[in-house]
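Single chain ahead, written as structure tokens, the form predicted on its own.
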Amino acid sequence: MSAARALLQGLLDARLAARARGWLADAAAEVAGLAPGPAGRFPTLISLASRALPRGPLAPNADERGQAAAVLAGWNPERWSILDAGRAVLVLSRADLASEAGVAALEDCFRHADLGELVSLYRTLCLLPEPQRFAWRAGEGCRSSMRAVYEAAACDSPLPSRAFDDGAWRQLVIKAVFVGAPLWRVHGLDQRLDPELARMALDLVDERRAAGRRVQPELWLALGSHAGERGAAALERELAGDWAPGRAAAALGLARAGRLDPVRAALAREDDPLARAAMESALAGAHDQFSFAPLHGLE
């Protein structure tokens, strides 16, 4: 039994009542004593699981969290549900998943599968043995225009940041923007940053201004230490903004690029709390890209 197989059983059984225990303790059996690669049976037991387990939050404590990053770096299962993790238990219980006849099966569950499924199987992928194999199916999730799916393949899990490529990892990056995704729940964002990143981000900054629209504050994470002349003045802008959300995102994006002198100037005159916490914790250090948090969803 594999250690992520291990840790999410653990938190099953002490969720779970007796019968839907006893149905996934059978189901993961049945899955495990499957033929190697593609079969009906399969996708059928991932669909099953809505009827006989709970769909509400799994709520893993902090104790409980460091435990899985403790078993996969990067992995966090804080926003995944009850059901999620019983067809996780499922997808582990194959004996063929680190051969080709497991991905086909896999590949085949996703074929069947309904959005709720897809959401669960996209969460599995980062536990799976040599998760690499299966980046053309995480970057297929980060390509979806539903948020739910997105999510699932782009957020807490380590897949993107060390299986993308440079073309896939960007596009994952500005696709969060527009499908309204927690961008700062992306992991290794800070470590992937670059250049050409920082350009499509500023582009797309440009773009919004001319519509009349807003730059949503997430967008400001993607420059970093890549921000440069262009960038800075752009963060300056809105650092001088009518928008509290957006002169708070514009300090910690000032404070990536090295830049604070706008940030101290600006907090001696800011009276709204939000942007006020921000440039304090910009000023302070605290500007990697959890400190954009509090700013998600404001727009």
Given for the second form:
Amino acid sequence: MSAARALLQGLLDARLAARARGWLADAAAEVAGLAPGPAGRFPTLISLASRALPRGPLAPNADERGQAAAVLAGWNPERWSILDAGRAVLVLSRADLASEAGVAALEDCFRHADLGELVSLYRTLCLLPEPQRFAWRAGEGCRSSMRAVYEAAACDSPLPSRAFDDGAWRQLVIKAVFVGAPLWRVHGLDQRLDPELARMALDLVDERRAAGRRVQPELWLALGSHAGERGAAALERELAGDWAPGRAAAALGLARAGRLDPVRAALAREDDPLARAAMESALAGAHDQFSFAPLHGLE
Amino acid sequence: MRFFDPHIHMTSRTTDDLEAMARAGVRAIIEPAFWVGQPRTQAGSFVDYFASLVGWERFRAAQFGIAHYCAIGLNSKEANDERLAAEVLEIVPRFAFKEGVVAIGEIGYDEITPAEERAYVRQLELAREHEMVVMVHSPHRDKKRGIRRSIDVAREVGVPMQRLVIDHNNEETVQDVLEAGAWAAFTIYPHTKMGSERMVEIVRRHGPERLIVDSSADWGVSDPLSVPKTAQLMLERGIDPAWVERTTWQNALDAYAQSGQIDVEALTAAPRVDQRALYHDNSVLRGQAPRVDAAVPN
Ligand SMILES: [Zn+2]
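Just the form predicted on its own so far, so send over the form predicted in complex with its partner chain.
Zooming out: every chain and molecule, the one shown earlier first.
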């Protein structure tokens, strides 16, 4: 049994009533005994899980989240539902996951999935053996316009930053801003920024400004240390703007680009609490991707 | 007022429609699988179609504060392409038990052929085994005979009448359906067949018991606001508001909530559009222009 499966099973055991626990145990045993390859009862059980397991968040506590990170660095089940966890246990119960037959079985399941199933399946991909085999499939999730699906594929998982090629990775980052997903929750973002991604982000900044629209605060995350002169100018303009979340993000962005002087100057005249907090944090060296969390969803 | 339109093909409708529906008070809809105007030539087209009913269309409707449910089935027209039909009938069970699937449907007769009957019976059996509601499409030609036959066959297969909804009724067929103990749905067509005015008189004559009003709006000339418009006309013409509520909201809810797939409490609570709204309490559905905490006028 994989460590991830054991952990999820433990989390569920503590949360499920006897009847749901029994259903899951029976279903997992049935899955374990299936012949390799697509179809059979597997997709039906993945569907039926929605009727057998309770609604609601998994809500792992800090200790449990720590255990998850220990099983797989970058995996964070904080936003998982109980149903996601149950379905992941079913997927991880398959005996053929290491083989081509297992890949085909999952692909078949993806192609027949509903919205909730897509979310659960995408969340499970990083827990599979040799998850880079599912890079294309995860990329499909990141191409989705359904935000729940995008997030399940892109966020709280180490798979994209490890397995995506440069093109798919950069599309994922920019797309997060388009669908309004939390870019700060894309694992490994800070470790995989580059000048090309910064250029794409700055082109988008120009496009937004030309259209008279605000720049989403998290878009500045994509610059990192690759802002360059163009990025610095765009950030300073945002820092001088009349929108506090924009000033907050620009301060963090400038600090990420190693330009603290304009942030210091801005702090001296700032009175918005959100922007002040971000500026102080930026000056104190706390400007990694997680520092953008309070700015998510502000537009 | 709030409305439940239990038969509408959103695949063919635009976001303008969704916006207008939400504004008019449509809070919940059911999108039954039907034919898409042009015959499909391969089973894969059905896979993608069914998948859109349980995924994309649900997502789209949610953007406008409308709860989207669906019915899955092989329609009667395409049942006549028997090679294709055999493949599609294998696919139906893969989608029929997913979340938010409230019925097997729309199934039944079009030309009342043996091939249609075989597909109908197979799907009735599936519904009986899994205690599902059945949404029956009645034929436009030879309707009275078609409806009688759909009821008789459903009864022979063993589908309980309280789980049978016969759609596209008119003055000539309603009595048969009500006497059988099934639900009688009426599609309000803007120019032909059943109009709102006729519906008012049917409700006046038969009372609200087991009568359901729907739009069946699709890719043809049809009106996604048929249900609220008919409700308005009923009120104007002196139908008891409680009857209006039953025929445009409660009866559809009662019929399809038998599936266990409708969270009645959540649906009955005053909805608010939050395009960041939770999906299964974790992930979020949202479009490009989030509207948060906007009251839905229904
Ligand atoms: Zn229809």
